[in-house]
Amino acid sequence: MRRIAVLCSGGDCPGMNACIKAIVDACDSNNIDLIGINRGYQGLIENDVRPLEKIDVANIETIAGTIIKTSRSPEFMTEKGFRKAIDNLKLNEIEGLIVIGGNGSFRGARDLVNAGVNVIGIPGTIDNDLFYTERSLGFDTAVQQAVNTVTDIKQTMYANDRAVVFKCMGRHCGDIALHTAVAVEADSLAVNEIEYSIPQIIEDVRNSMSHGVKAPVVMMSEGCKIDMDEIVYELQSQLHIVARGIELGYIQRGGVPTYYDRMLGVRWGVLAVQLLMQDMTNLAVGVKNDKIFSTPLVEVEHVLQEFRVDMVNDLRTLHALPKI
């Protein structure tokens, strides 16, 4: 293949720019023309494309977000929008397409595969909810950002003996909340993957306070069915401690990408170009035990989550709580 394209779709994540830079550099080194598709599938529908060269990606690896922008495209899910996207791939003589994104982006990529397009999928989402791979691009940075923010806020909470409930991003996947909770030694954890109730959270916090904790921390995921404000209310009414609820929000999708996300972005970008050069297509790349791999794109949606209950129990052991 001598002419390929790259797009980012769905939510942005730290590491996308590092990945794009690696793709540009790998293409440049192998005399491959690279087209950047702005704003994901919507940009493909509107033929919003441009050549990407080395000068365009100088020093972008340290910046979160994506220089070719991203979006969610309901129009791409319609027959008319999808046909426009296919027509524009042909119009621009694109022989292979690299898609960086999460679940929805991969579904779009599989639709393109079924229409005869040569695609490589790169998992880019802070949610870490593509379960065929141990990590997705952006997850490591999102956890680091959450850990840094919780650590900073804990300092002022300790100055006032206040409890705080933090809500992390992650959609229906509790990985950001779990990893952050372990790193900051949170006093209780509420995620979608584990059945838990407000009375149990209150008892966890009561236990920590009985051991001298003055500013307890509760971590929860946005996919959790428990309401954050209700937790705050019950902490105050039952334990007679001032409490605050804080949604960490988009700080998790910003910031300088960690070494690990930059490394994954580079390795996956190079691998994606190598696969297309060898006419190996319709694959998704991933990582397991620090080794990168590729697997059929059509199979990744069938891989189920293996939630790290062992990490939950490590956290509970810290606070002398029974394992779940």
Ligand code: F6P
The other form holds:
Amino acid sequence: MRRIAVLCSGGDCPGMNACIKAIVDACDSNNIDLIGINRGYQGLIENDVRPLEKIDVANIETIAGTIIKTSRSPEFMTEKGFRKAIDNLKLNEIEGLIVIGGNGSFRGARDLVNAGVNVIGIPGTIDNDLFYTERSLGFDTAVQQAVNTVTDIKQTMYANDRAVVFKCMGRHCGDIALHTAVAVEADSLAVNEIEYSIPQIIEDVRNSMSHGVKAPVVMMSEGCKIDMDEIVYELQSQLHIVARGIELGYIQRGGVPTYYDRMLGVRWGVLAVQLLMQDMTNLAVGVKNDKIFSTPLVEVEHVLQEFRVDMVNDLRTLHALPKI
Ligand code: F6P
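Pass me the form predicted together with the ligand as well; I've looked at the form predicted alone already.
Below, the chain from earlier opens the complete complex, with every other chain and molecule after it.
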């Protein structure tokens, strides 16, 4: 293939720019024309495209977000919108398309594959909820951001002997909350992948307080069925401690990409170009045990989550709580 395109779709994530830069550099070195599609599938529908060249990507690897922007496009899910998208790929003589995004974006990518478009999917989401790959782009930075923010906030909570409940992003996936909880030694963890309840959280925190913890931390994921404010209320009324609830929010998406996310972005960007150069398409790239791989795009949706119960148990052992 001599003419390919790249787009980002869904929630942006740190590392997308590093990945785009690697794609541009690899295309430039191999004399491949690269088209950047702005604003994801919506931009494709509106034919909002531009050539991407080395000058466009100088130094972008150090910043979060994506220079070609992203969007969630309801129109792409309509017959008419989808048709327009396909027509614009033809109009621009695109032979292969690289899609960087999460679950929704991969669904769109599979629809394109079924319509005969040559696609490579790169998992780009802080949520880490594409389970065929150990990591998705942006997860490492999101956790680092969460850990840094929690660490800072803990200082003031500790000065006031206050409890704090942190809510992490991740949609239905508890990975950001889990990894952050272990790194900061949270006293209780509420994620959908394990059983949790308000009485259990209260008992976990009571246990830590009985061991002298003055500023206990509860970590929860945004997909949790219980309300953060309810946990705060129960902590205050049952344990007689002042408590606060903090949603970590977009700080998790906006951080300077870690070396790991940059490295993943570069490796996957290069792999995607290599695959398209060899006319190998309809693949999703991933990483396992530090090795990058590609696998059929249409199959990855069936891979089930392997939640890290061992990490939950590390945390519980730390607080002498029974393992699950
Ligand atoms: O998928 C990434 C993510 O940041 C989720 O963790 C979160 O639920 C969602 O996107 C927020 O989406 P939006 O940017 O549309 O508010």
